[in-house]
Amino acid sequence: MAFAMRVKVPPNSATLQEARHRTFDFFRAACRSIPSIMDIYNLYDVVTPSQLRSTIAAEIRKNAHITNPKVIDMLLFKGMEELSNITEHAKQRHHIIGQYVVGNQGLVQDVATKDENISKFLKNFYKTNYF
C-alpha cells in the first residue's frame, strides 16, 4: 500500500534562517494536506477548512520563541511525524477532533439551559460531592 506523504529526516538546518525556511515549507505542506485531512476524516461538518488553518498556525506560533535550530529541525520532525500519521490515516476521527478542533478549551457546554426545568433536590444533589 503507497502511501502519499513519506517522512524524510531532513540534514540539520545550519542558521536560523534555514530553519525559519523549512518551518514556513511545513505550514505549506500542512495547508496544502487540509482538503485531503478533511475528505479522509469527514470534518466537514465539524469544522472548516479555515479554522484547521488557524489551528495549524497557532500551534507553529506556540513555538515561536525558541531559537536553537538543532530544536526547530526536531520540532519540525515530529510536526512531519503528526502530518504523515494524519495523512496516512493512522489516526481516528475522534482524535483529530478532539487534538484540532476542540483543542485545550474543552466542549463549550450550555449548563444553563439545562437547569431551568430541574427540581431544587436536583440542583442540590448534583452540586454535592456525590455526582
The other form holds:
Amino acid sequence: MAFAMRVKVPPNSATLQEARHRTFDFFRAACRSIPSIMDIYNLYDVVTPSQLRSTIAAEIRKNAHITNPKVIDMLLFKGMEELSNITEHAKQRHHIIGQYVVGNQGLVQDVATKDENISKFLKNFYKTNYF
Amino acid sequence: MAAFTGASSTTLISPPHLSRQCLASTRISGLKMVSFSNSGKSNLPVSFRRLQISCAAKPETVEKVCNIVKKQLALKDDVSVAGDSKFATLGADSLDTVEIVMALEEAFGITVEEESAQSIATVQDAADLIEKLCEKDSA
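Okay, that's the form predicted on its own, but what's the structure of the form predicted together with the partner chain?
Next comes the full complex, this chain leading.
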C-alpha cells in the first residue's frame, strides 16, 4: 500500500507520437544504464554491451505492433519497473543471464551438446503446438 | 574582428563564437568549407574578407560510423554505406536509428542530446554531430 503511493505515474500519452517519444526515451535510459548493469552483475566475460542493446531493442520490437497509447504506456511502465529492479540490484546474476543473455532459443540445457542430435521435428514439437 | 588570431595559415578549427550559427546552417547542406583567418597586420575591407567556417567530418570518423551502422543493421559486405546514405534506405526503422545513435555514443564516449538525436537522418549528419561534440569536449 505504501509502495503504491510512492510510485508516481505520469499522465497517459495523448497521442501515438508522444508514446513513441516515451519509448525512445525509455530505450535511451536503458542503454545508458548498461555499463552500470554490466558492472553490478559482472557480465564482462559473458556478453558485450552491444548484445545487451540488441536484446533490449528486440524486447521493445516484440510489442511494436501496438497502436493504443494507453497500452504502450502500460508496457513502458512495466519496462521501467524491470529496469529499476535490475539497476538497484534487486535481481541476481542468473536472472539477468537467463532472461537477457541466453536468448530466445531456450534455456541453457537446450543450448548444450546433449540436444544437438535430436531431429528438427522433435525440436519443433518441444517448442510449440503449431508447426 | 580582433578576435581572429594572427596565424597566416588556413585553419580548420572554427572560431567558437561563429561556430554555432554557421554550423546550424551548414550542417544541413553538408558542404565542406574551409576557414581563412586574417593575416594579422591590417583589417582588410569587408568585401575582400571571406569567412567560411569548416564543419567537415574527418574521413576516419565517417568510416567508423559506417562500420557501426553496418554491424548494427547486419548489412552484407557488398552494400555500400556512404556519407549521404540515409538510415531509412538502408532498412533501419526508428528504433534502429536510436540504437545506432546509442552505439555511437558508446564508441566515441559522447552524450548526444535528444533534440540533436532527432535530426540525424544520414551517416554524414551523425559524423558531423560526433565531430562537434568531440571538439566541444576537447575544448
